[in-house]
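In the form predicted alone, a lone chain appears below as C-alpha cells.
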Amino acid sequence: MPPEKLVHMANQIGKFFASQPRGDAPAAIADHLRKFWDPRMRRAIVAHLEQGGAGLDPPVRAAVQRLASESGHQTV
C-alpha cells in the first residue's frame, strides 16, 4: 500500500480519536494501529515515519513512534 494512503487513513484514525472528551490521542491511535492493521501497515507507517513522516499529524505521529519504540526501531 502506498505510504500516502496509510498516512491519509492514520490521519482520520487520528482526528476521530483527537475529537474525543478524555484520554490520551497518541495512545488510542497507537492501540487502534496495533489492533486493526495488517503487521505490514504498521512496517510501513513506521518505516514512513523514519523517512521523515511527510503528513502525518502531530498525535498520529507520536502514535506511530510508540509503535516505532515497541517494536525497536529508532526514530527521527
Given for the second form:
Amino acid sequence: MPPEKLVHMANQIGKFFASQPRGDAPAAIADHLRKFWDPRMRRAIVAHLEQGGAGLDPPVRAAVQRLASESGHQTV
Amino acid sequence: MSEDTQMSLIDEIDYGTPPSQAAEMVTLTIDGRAVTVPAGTSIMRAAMEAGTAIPKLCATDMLDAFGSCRLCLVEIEGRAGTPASCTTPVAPDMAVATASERLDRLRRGVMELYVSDHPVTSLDPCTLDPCTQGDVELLDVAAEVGLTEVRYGLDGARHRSTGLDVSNPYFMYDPEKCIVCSRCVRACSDVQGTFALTISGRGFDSVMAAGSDQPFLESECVSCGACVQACPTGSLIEKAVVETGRPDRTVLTTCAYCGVGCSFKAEMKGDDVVRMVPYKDGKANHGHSCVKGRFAWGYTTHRERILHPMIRDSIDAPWREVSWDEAIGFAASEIGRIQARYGRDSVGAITSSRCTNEETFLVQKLVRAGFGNNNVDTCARVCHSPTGYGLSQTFGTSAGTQDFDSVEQTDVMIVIGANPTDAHPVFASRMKQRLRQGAKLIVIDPRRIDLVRSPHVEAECHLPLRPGTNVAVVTALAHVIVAERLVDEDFVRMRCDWDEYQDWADFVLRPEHGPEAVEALSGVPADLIRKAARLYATGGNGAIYYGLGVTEHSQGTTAVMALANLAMATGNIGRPGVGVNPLRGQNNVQGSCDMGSFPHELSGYRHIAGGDVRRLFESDWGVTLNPEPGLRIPNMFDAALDGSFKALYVQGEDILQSDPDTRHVAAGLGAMECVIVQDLFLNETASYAHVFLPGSTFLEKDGTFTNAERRIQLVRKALAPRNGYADWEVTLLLAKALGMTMHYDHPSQIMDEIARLTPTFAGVSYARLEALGSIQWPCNANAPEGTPVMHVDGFVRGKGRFIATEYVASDEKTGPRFPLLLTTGRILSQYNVGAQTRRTDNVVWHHEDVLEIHPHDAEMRGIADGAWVRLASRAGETTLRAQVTDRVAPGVVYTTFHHPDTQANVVTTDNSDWATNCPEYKCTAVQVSPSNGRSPWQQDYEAFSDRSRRIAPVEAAE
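The structure above corresponds to the form predicted alone; please provide the structure of the form predicted in complex with the partner chain.
Next comes the full complex, and the chain you just saw is listed first.
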C-alpha cells in the first residue's frame, strides 16, 4: 500500500486521540490500528517507520513504534 | 403465516376510523351487546371491534373521520336523528342501534344516489368485468345495504368528467367514477403529507383534481399511491390491475428498497405479481408506502436481467453462458489457485445490504470459515460505518435508539445530513404528521431540503452549513447548551460518567467552539446556532435523525459522537420521543452490520480478536478462525494495486458505481485475477468480472431484513427464482465447491444458527417472527418480544460516555482551482446506483443526474439552466446538465449518483473517515464550467462498458 496514504490515515486517527482530554494517545492510536487495520497495513506502516517514518505525527510515530516493538515477538 | 393464509387474498379489517390512544375505557351497548373501548373511539370503530360492520364509503381507518357519505348512520337511544357513527365518539352507557328499518331505508336512498352517479352497467359485482370496472367497494356496499334497483337509471348525468388521466405510469384516474368522498384527498394530505390533491368545482360539478387541475404527472404528486389505495370506486386504480386482473392471493413480505422496511402485501394472480399494497399491520409503515416500494418492482422481469451463469478468462473477452456447475467450479478453482499462489489473505468478499440477513451471514461465514481470513466487508462501510463505531463508543450499541413510532411523542426534531422526503419517504410522512401537530423542526443541511418548507410544514431553524463543518456546528450547539446551563444535570449525573462529562463540558466551552467562532467556519449565523441549541434543549422531547450527510465525511465518526453527546447532555435518551436515530440507507444495511459483515467483528458486533467469542464460532463451525481483522473495502482496492489482493466475490453491490473515486476502484478491480459478481444485472462492477452468478430478487426468496429501527421482518418467497436459485443457495453452492461442509435446507435454519451464536438475536426464530410479525433486537431472555427503545434504565455500555469532538477541517478545501464544494445525495424516484429503479417507469421522474448550482455561481460562470457543464475535482471530471436553483447556498453544488453515464463518483475522492474509512462523499472541492458535451472519460467508459457487456452467442447443439 502506498505509505503516503497509510501515513495520512494514521495521522487522521492520531488527531482524534490526541485531542482527547485524558488518556494515553499513542496507546489509543496503537489500539485502533490493531483493531481495525489488517496485518499487511500494519506491517506496511511499521516498515515505513523503519525507513524513517516521514510524515508521521509525533503521537502516531509513538504508536507505530509500539506496533513495531510488538512485531519483534509476534506477527503484527 | 401458514401456507393457507399465504394462498388466500388478505383483506384487512377496516375499522373505519383510527384507534384512540386514550387510557380511559368506556363501556356502551351496540345492538344490545356491551362493548368496552378506549374513550374517544368512534361508534363505527367500536362496532367493528365487536364484529359489526356499519356500511361506510368515506371512512377508512388510515384517515380521520370526515362524515361526508352519510351511509354510516346509526340510532342512539335518547338522541334525536341519525348521527354518523364515524364522527360520533362513544360515551358511557350509550345504547346504539346499527340497524333498523329506518336506517336501512336511509342508507338505501343515499346509496341509490351514489350509484346513479357511477358508471356501472349492473348492480351485481359478479357480472361486472373486474378489470374495466376496477375496485368495487362501492358496489359491495350497495349490496350490503340491500340496493337492488336504481330508480334514476344507470346512465343518468354524472359528475363533470375531466377525461381519463393516464399520465402517471403506474395508475390512472377516471373522474367519471369519482363520488367525491375525499378519501384520496385526505390520504394525500393526512397520510402522505403532500397536499397534491383537492376537490375542485362546486356542487354537482365537484371533482377530484391533482395539482392545479393538471395531469397527475405534471402535478406535485409524488406517486406514493396512497390515493389509489384509499379509493373505494376504482376511480383511481393501478394500471396493472386493469391489465392483469384482480389478484387472488397474498404473500406478505418486506420491501427491498430503503431502510424504512415497509411491510407489503404482494398481491398475486397465478404466478404474477399484480400489485404491491402496503400492509396496515406493518409496524414500520402502518399501511403507507412510497413510489419505489409500491410501484417500482418491474425490474424483476426486466429483459436485461441475467438468468444464466457466465464466465470468461479475461475482461476483454465476451461473456460465455455456462451451466451452474461449470460457473461455480470455475469460481472455486480460481479462488483455490489464487490462494495457493498469493497466500490465504489474497481473496475476500463483499456482503450485500440488499440481500437477507441469512445470505449476508452465509457470505461472511464463507470468508471466515472457508477462505480462512477476515477479508469481508459490506457497503455499510461506505455509508453508516461511523454510526457503528460512534454509537458503540458513546452508548455501547451500534444502532439507532428508537422505533419509528417514537416520533409521535417527539416535540423537537433535529434533522441533520438527511433528506427524509426523498430518501426515507414513508418515515418522512410520519415526521410531517407530527410536525403538523405542532412539533418543532431544526434542519442542519447545506441544502434547503423539502422539509425546510413544504405544505403545512416549516422548519423553525435551518442551519445551512458549509459541507464538512458538521462537527464544528454540533459542538457549537453543545457549547450553547453548557454555557447557558441548559444541561439536564440530573440525567447526566445518574446515567453518564460524571468525570468524562466535566472534561467534555470544559472542552465544549472553549472559545473556539462558541457560535461566533463557528459562524466563521461554517457560515451559519451565530444567532441561529443559539436559537437551535435552546430549542433542542428546552423544547420537550428532542429527537435527532441523521443520515449520510453526517457519516460520509472525514470526521463522520466524530460527528456521530457529537450528536450522541448532545442527546446525553440534554437527557434526550432512553424513552419514547427522543433518541439518536440513524436513517439507514438500504433495506438491510442494519442487518448486514449485525450479521458480522465487517472485517473486524463477528455477528453482534464482537471483535474477532476476542478469544471467547472466536471459540464459540470455532466450536459451532468446526474450524479455526483467524484472529486478525481483515481488509475493509477501500483497503481491498489499495491491496489489489500493490498485488496482495487478487480475488473478490461481490454479492449484490455495485462497487464501481457506488464507491468513490471511480478510477481508483476500476484500477483496483482491474488488478484482480478473479472477480465474481452475483447480481440481477450486468452492473458496472461486472464489467471487471470473470464470473457472473445470476442473483434473485426479494420476491423470489425467503429470509429476513432488519430495518433502521432494528426491526427484523420476514421476506417471503412469492415467485420461484427466475435464475434458478435464491442467493443463499448460490453461496452454498460456492461453499460446497470450496470443500466446506455447511448445509441448510431453508433460511430459517441459518437464522437458528445466528440466534445460537449471537446474544442480541438469542430469542429470534422464524416461528417467533411469524407469531409476533416483527422483532426489534435485542431479543433474548430479558426482552422476549424485542426492544423498541434502547438504553431505558441504563446504557448498554453501563455509563454513557461523553467524548471530546475536536473539529478537524477536511483536506477537501476550496481554492483557486476548485472553488466550489460538491455534495451528493439521492432523489425520491431513484434508488442508489439505480440498477433497479432505472429499469422501471420511475425514469419518467428522473432520467438523468443534474447539477444543482446557485444562480450567483451559475451567472459568474455563464451557465444557464439546463446547460451542459463540466464538473471537475482533483480525482476526475464528468459532464451533466446544470439546474440553477437557490436550494443550494452560493459556493455549494449538489448532484445525485443514480446514473452510470454521469458517474458522480468519478469526481469524489478517496478521502475517508478517520475511524472507519467511510468515504468522504459529501465534501469534494470542485470547479464547474460550461461544456460542449461529454468528457473523454464518459466517452471511453461508454465504449468500455459496451464492450465488456458482450455475451457470446450460444453455439447450436450438434
